[in-house]
Structures are given as structure tokens and as C-alpha cells.
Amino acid sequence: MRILQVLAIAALAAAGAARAGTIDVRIVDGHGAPVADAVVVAVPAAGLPPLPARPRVEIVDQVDKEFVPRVKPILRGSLVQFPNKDNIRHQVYSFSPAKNFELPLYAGTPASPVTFDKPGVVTLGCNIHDWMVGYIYVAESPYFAKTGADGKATIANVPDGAYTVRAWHPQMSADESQTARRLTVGGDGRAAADWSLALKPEIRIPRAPDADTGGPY
């Protein structure tokens, strides 16, 4: 009898895992063009699952005096390494309320990663190269994704249930909270959401004249 109970529990667990679904996302701008680098987060109505016992370790590179990727979504509590792959030094910093930090001028990889323990958007900069701008989106929920060049993304391994789903992009005009909507994952295990975001023009500081030819920094 005990063996049958164990098998039944295992079968239920497997069925639960099989019911994990997906949320398919598509984001366009006001002209109908696909929007890349938009982050979509699904927050379960039933409450957030516990954070992983071992924090995730993520990477934001510095390549050719740019942050790569430009937009990086991570889970709250994750650690982020900032390896410098250029042959010059960088000084990464952020004054954002979600994470205020500074990595003194360095080459290579800093000895310790940075912990991002508060949800929100963290804007990255470099004290040496003013045009370097990047974004870390710290999500409170593990169910998130980032759109590609086609404006599409899929949030995978989403358990059945009700969710509040919202979208964010660094150039969006509206507040992120205004994009929130409710949807339910169930039945065939798939749900979908589309957004049309009004985007502001991107204003970037021009690269320094010697940025592409090398220099002391």
C-alpha cells in the first residue's frame, strides 16, 4: 500500500509539472513596429514562490565600450558579475533607488558580484564613458522574459492560475503600472498578451572621438 501511495504522489507531481504552461507575448510601438528589449513579468495572484535557495548568477558584459546586453532582466536576489572584456578600464555605477552601487575603475572581472535584492529598474552607467548606458530589470517574480528583434517573447514554465502581467521598456512614455492586465493560464496551458507601447525617442550621448580607435580608458 505504501508503494502505491508513493507512486500516486509521484504521478500527481508529474501531472502538475506537465501542466506548467507558457505566456506568449508580442509588443509593438505606436506605428506597429516590433519592439525589442521589452521586459514582460507575470506575477501570480496566488502569491510569489520562494526565492531559490542558491541565488542565480547573471552576467552583464562590457564589450566595445557598451553594456551587453543593454537590457538584462533578472530575479530579485540574483548576483550579477560585470566582466570588462575591453582592453581599457571601466567604472560601473548606478544611482537607481533599486540598487545604488559603484565598482571602482577596473579591468577584467571584479572579485565579487553585485547582489540585486530589491525589485525595480537599475540604470547602469560608466564614469569614464558617458555614452555607456544599460538597464537591469529586477523582477519580483521568476516568470519573466525579454522580447527579441521580432517583438516577441515567451514566458515558460508558468503554473496554471491567474496572473497580473505587465510590460516595461526603457523608452516607454507611460508608467509600467499602466500596462498591467490580468490573464489566466489553464486549459491547454497557453495564454497570450499583446501590447502597443508609446515610445519616446532614444537620446544617447555620442561616443567620444577616440572611442573606436582606443585610448587610455
Contents of the next structure:
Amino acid sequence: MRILQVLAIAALAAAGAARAGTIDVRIVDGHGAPVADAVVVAVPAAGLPPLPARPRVEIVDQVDKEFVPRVKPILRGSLVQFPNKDNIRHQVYSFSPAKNFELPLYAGTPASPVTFDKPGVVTLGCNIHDWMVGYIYVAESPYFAKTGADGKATIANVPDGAYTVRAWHPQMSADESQTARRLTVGGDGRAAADWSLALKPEIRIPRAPDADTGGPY
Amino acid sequence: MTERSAWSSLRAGSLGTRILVFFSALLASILGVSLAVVDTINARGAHAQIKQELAVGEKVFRRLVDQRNRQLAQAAEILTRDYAFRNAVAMRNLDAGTVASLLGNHGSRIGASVAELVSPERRLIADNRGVARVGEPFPFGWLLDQAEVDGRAAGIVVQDGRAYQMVAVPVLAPTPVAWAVFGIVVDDATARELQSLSGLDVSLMAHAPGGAWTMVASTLDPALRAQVGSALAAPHALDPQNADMMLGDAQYETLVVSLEDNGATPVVAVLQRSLDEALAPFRRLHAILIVLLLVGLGLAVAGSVVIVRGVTRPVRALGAMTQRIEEGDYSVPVAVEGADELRELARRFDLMREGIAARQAEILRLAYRDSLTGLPNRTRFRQWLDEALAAARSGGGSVSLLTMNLQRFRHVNETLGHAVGDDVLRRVSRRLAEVVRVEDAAARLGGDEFGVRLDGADPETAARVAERIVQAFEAPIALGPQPLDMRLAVGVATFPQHAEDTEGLLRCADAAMHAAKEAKLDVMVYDASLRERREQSLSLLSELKRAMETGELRLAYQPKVAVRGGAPVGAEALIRWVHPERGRIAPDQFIPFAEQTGFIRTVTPWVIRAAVAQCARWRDGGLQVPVSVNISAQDLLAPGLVEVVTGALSRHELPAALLCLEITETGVMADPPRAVELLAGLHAVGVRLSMDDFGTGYSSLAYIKQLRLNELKIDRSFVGNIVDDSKDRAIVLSAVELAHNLGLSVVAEGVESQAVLEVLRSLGCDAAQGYLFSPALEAEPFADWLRAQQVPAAASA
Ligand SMILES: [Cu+2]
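Just the form predicted alone so far, so send over the form predicted together with its partner chain.
First the chain shown before, then all remaining chains and molecules of the complex.
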């Protein structure tokens, strides 16, 4: 299955080498500092490609009472496993309209993954550890990427064409839709998009000093 | 000491005032300075303390606000972390009404009167106070701004005129899905709570958008509240240095603390401390200090008065004592209480007083007492008389005065010596005192003169007393083996009959006494005629002096005749005064007077010169007759007698043997050694010497032997009765035998009859003198008498 998929992509790339490109993204904050964990999505003007026949399976770990990764962009319809790597229990939930779910207290990997079939931002929390915050960005388009520590990200294998690109970050003060812009991938097959995002401070309940031995939760 | 005198010891310039003023001023200035220093320190301290209180108050205030915020936030977070609540809010699956009641319920549990839910878009989702505002923007966006940064926010907001302490916490799911806002109303009760913790007056003031300050809560009296707002509106009111605020009449130290400056409506807390209240303890201290000052001053004044009394009272007592001493009162001893030094001083003063008193008494005794007899003296006697006369003048009585002297006392003194004379005077005074018997009545007036004062006695009574005194002296005074027969001559004078004053009375009594003496009477009472005689004798001296110059004084001569054969053997020169108005004045009327005044020393040389001159004239006329001249006691004592004699003799070249000097026994006895020396000198010149009045005195034979006499004269008192009185005859006989044994010739005086002459002849007397032969004759008649005698003599020869 995976091999097929890889083959298919490779076939697509080989078949349309002249028609496939990349979008290079760089995001800084209001002070010009690179912004990590920002999600960039490119939506083809020509219409979204069909979803894969078999949904992808993604993983958001819980390591040391944090969601890892903190921001996880996924394609709509994907399944997400929430394996618990800690030796304590977590109770993962989300009240987000895009996906309202709750995994009762568990250790290890819950029996069944969670399906995210509505695009949008799903904010993950843990009812045991209030400071644990994670984001699953459910993208409607398969062309997306997440910035690294250098604030850069590359959306690869983007067919030539016109796109609407937008950026999202958990702390951005503006609405995501305001970041949308159009660009075209063609010619040399490379396109670039830069954003400067105004970020709000993260409102987060501070970590309990030693969650294993004390604290309110 | 009475109150008045206590203060009188504090006169200006007195020791007391100085002490009092000095100590009071010292104490007052010390206390005044202390008071000023304490006040300054207190005022500074009070301000510093108030500032400190305000600073502490601000801390307390802020801590309290923070604490309430924290409590409120924590309480809010309990709600916002509730899973179901978060779920409900996040999912927006509860209607606003339900959420509001949920919030209100929770809010009331934590004492919040405001409980709201605000969307991330900052619109009200729910409000426990009603639905009116739901959907409207949350008015305190700054609070949420802060909460977005800090995770929670708190502040003071003013809404609808009420102030709230408000917190905003996010509803995290796990990112903020809403804001929960809770508010606690801040009102006067809150302010009072703060006041109870800080001790300060607290006012919360909000700055309304219109620009005016509104009071939202305060501990101040309602009447004062309005003034805070206007005070804050003043320029620089919020300047931290501007710490004073006047509210009503009271001054408040003020600290304005900014509580909320983020929103559109700043809120400040005005912390205040009433300066009056803060200074009250210091004012009490001040009042206590003033009381202490006054009490201290009072004590200083009282203490000074006591000390001053302790010093000035003794000093005054000593002063009073010295004044009494000055006035002559030595009787009151001084008693002083107080410090040892003063008591010692007072004791010394007292000793001094006693010493002065003793010496004064001694001086008085010496001044008023006769040291020989112990009787009062003339001075004292005069005082008595003054006093008695004064009493008699006012009382209408009379005062009599007796003055008396001893007849022949001078004789006693001259012949027996002063020691005997003094003894006589002492016995006389004792006897006088025994007779008079009245205390302080008899006095010795001087010499042998005594006085007796008789209060209330008229002249007759006084005369009787005088007689009694005289009788008392009839008994002889026993003086060793030789009883002395002393006789008194007493003069009596009486106030007011005879004189008006002491001096006059004394003069009158004196005159009467002298008159008695002259009249050989015992007692004589003064009468006016005596006064005339007395006055005459007073003028006698000047007249006598004149008489010597004008030739009124002359010499008469009485012959001395040999008892056997009747031949003239000499002449005694006797002085005669022929006064141009009064006629002849007898020698015994002026010679004693001349002796008393010392004028005799002028008279005698004159007599000697005159007699020598006359003798020389007779010689020149062929009459060889020795001349005798009487020499008084004073003449013997005076220097120059020998020179006078030799001068007179040499001038007339008269042989010394023709001059005979008759001296008296008493004259010799006045100073026997001197008399012996003088008579030796005269003897050497060749002058004959005769002793006059032999037998009246008490001359010792030993002296007579040394006197180089040539002749003894027997006093007429022995001669007169010689015919009838065998005793006198025996005396004369023994005198004659004595004289002859010593180689002297004997002359009897006062021979007035042939019978006497016969007896004298039988007794062996050599010569006689008297009326039988001739009275005293002047020079010419004497010469005639002499020639007449020589004719028969010559005829018989
Ligand atoms: Cu957990």
C-alpha cells in the first residue's frame, strides 16, 4: 500500500517533471524572528485532488506530559493515534468544533485511532494536565508543511498551477483567512511565500513543578 | 514668719530676689529649651512617623488588594478549570441564561457581585446581573489585554458609579475559549477593613472620563468627602511631595496611591493620617512638659523662698540686733535658726553684743560712777536732777538739792596725805549713804564735795534732812589710831522755789554751802541775797587783776614786839584792798579766792617786792625793821620763788636777814620733800623763815627739823584762851619748849590783852603780835608808831 503510494507519487513526479514544483515558505514574527510550528497550506485553484482511498494514519505522542509534536498538520480524513509514552495516565480531549472527542484515562496506545474528517484546528488538551496543549491542523489540501525552528518550510511536489496559500499559527492574533494569498507554481517549478505574523502570548497554565508526586491534578 | 514678711524678704535688689530670679530664670530657660527641643523633635518625629505609617499603609493596602485579587482569581480558576464547565463553554452548548446562573452561583460563593463570561472576541456571553448587556463589548478590554499576557488580570474598575475589584481569568480548553470575569464591589466597608489594618483613612477616588474625581469609597466623615475630590483636582495634587491636605479644619498627611492606571478611568487610593490625631500624644507630652515646667518653677520659687528665708531671716535678725545695739539696747539676745554657718555667725554676734554691753556698762559705770567712793558722779547726778526736775515739772512736785563739803578736808589731805584723804572720802560717802538711805540719791560731785537729791522735799524738809546728816557726822571718823573729827557745811536749794533748772539749782546750793562755810554754820538754805554775794565773788577775779595794776592793793604792817622789854622786833606785811566802790575788802574775802584760782602766784611776788621796797625805804629813813611776808602753799609749789626773793633783795640792796617768809604748816605738808628743798634754797640766800599757824596742822617734828626754820608762830586760836584754858597753855608751853630746843624763836599771834602777854611771858614766848600793841598800819603810820616806840626805848636806853 505504502509502496504503491510512493510509486504513484514518484510516477507523478517522473511523469510531470516539468509540471511539479515546490513552495518555499519563511515565516517571521512581528520582530522578525523565525516562527516555528507554523502550518502553511496551499489550495490549488484548479480544485482539490481526491482524498486517498485509504486514510493516512498519523501519530501524536504524549511524552513527558507534552503532546509531541505540539503542532501536527494532517490531511482531512486521516486517522491519528495518541500513544502514551509516559508511565502515567492521560485523558486527551478536544472541544474544537472540528473534532470534539475525548479519550478516557488511558495508558499506552488507545485501542482505536481518532478520525479527523473535518478541516480546521483541533486543540488538544489533557484533563489531567492542564498545561498540555497540542494542535492538530486538519488541512483540506494535501499540499501543506510545518515550519521548523528556522521558520522555514517547503511544500514539495506541488504541481504547476495557481494556488491559494495561507499560514496558521496557534498564537497568531489575526484570523487565518487574512493570511491567504495567491501564487503560481510554474517555470522553474519553485514558488516562495513569506509571512510576518503578529503573535499573541501563549496563554497556558504553567506546568506543575512535579506532576508525579504533587500538584492539584 | 508671716506671709507678708516672707515676701518682703524678696524686695528688688535683695539677696532673696536675686536668688529667686536667678534660679527661676535658669530653670525656666532650661525647661523652655527642653520644651522647644522636645517639640521640634516631636514634630519631626510625628511627621516622620506619619510618613512611615503612610508608606506602611500603602504596602498593606497593595498587599491586601493583591491578596484579594489572588483569592478572587483562584476562586475563579476553580470554576474555569472545571471540565464540564470548560466543555460547556467551549462547545457553546449552554444557553446564556444557564451560564449566567452558573456564574452567579459560583460568584456568590466567592463573594463576587459581578460574574460574567466574555468571548475571545470580547463580547459578553453571559452576565449574572441580567441579559441587558449580553452581546455588547466588554468595557474593560485593558483587563483582558493584561490577562492575555499574564494568564490572569486584576484591576479596579468603576461601573455605574460603583467600584469593583475585578479579575479576569481565561477559560482554557486548553487554549482560551472565553474569559471569566468576577468582581467584588469596593465600598466603604472595604475601606474600613483597610483602615483597620493600616490605621489610615482610606478613600478610593476614580477619575471619571469627564475629568472630575469621584469618590467611590471612603472611611472619611461624609462631610469631608467632597473636599477630597476638589483637593485632588488642584494642580500638583498627585505630586508625592505634596503631602498635606486640609479637610475641614484638620490637616491630613496624605499619600496618593495609584491603583489603576491602565484603563480609561484611573483609580487612586488616598491614604490619609490626621495630623491632629497623630500629634495628639505629642501634644499630651507637650502639656505634661508644660505642667512639669510650671510645677518645677513653683518648686523653684518655693525652694528659693525657703532658702532665702533661711538666709535672710537670720541676716535680718542680726540686722535688727545691730540696730538695737546702735540704739543702745543690748538686752535682747539674738536667736537664729538655719544653716550652721549662720548660727555660728549669730553666736559670734551675740558674743559681740555681750562684749559691747559689758564694755558699755563699764564705760557707763566709769562715766557715771566715782571710782573712789563708788557713788554716782557729778554727771550722773546732773542727769538725775534733770529727770527729777522733769518729773516735778510735769507732776507739780518739788525737788531739793543738798550740796556739802568737808570742812578742813584740804588740811587733812595736805597733812596726812592723799591716801588718808581718799580713805576719809570713802568713809564719808559710806556714812552719807547710810544716812540718806534712798537708793541713788547721794553723789560725789568732786573733791570733797557731795550732793544729795531729795525728791518731793520742800526747803524745810530738806533742811531737816541736812541737819540729820550733819548730826551723823558729829561722831568722829575712826581712822587708824587717830579718830578724825570731820564737819560738814551743807547748802540747800529747792526747785521750784530757788531755781528753774538743774544748773541754777546746783549754783544755788553751792552758794548756800559756801555761805554756810563762811558763816561757820552747818546748814544754810539758799536765799536770794546769797546769789548776789556769789555773783560778786565771780567778778572778784577780774577786779583783783585790775586792783594790782591801779594800786588798789596796798600793804599794811602789824608789828611784832618782844615779850620781854616790848621792843619792836619786826613787822608782818598784810595785804589790803581798798575797792573804789566797796571800800575795804578783807583779805579773807579774796585771798582764799585767789588761792582757789591760782591768782595767788601773781599776788605773792607783788607782795614780796612791795614789802622789800618798803623795808628798804624804812632803812633809808633810818628805821631798821625786818618784814614778814605770808607765803601760801601754792607759792611753795610754784617755781621761781627764790628768784623773786633774790631779785627783790638785790634791787634794793637789802640784807636778806631783813626779809622773813611765813609759811603755813599745811603748805609744807602739800609736798614735804619739795618744801624742804625750797626752804633750804631760801635759807641759803639768808632769808629768815617762819612757820605760821603752828599747831593747827599735823606736821611731823622730823620735817620741822629739816626745814631750816628760824621762827615758830603760834596760832591765835591757842592764844586767845590761854589765860583760862590750861590745855591751850600746855600746848603753847610745849610748842615754846620744842621751838627753843630746835633753836627757834617763838611768836604768838592774836595777843589782845596784857594778861595774855603776861602768860606768854611766863611761858617763855619770845615775841607777840596783836591789837594789844597795834593793829596793822599803813607804811607811814607804822613808821610813826615805830618812832614813837623808839623814843621811850631810846629814852629808857
Ligand atoms: Cu495528561
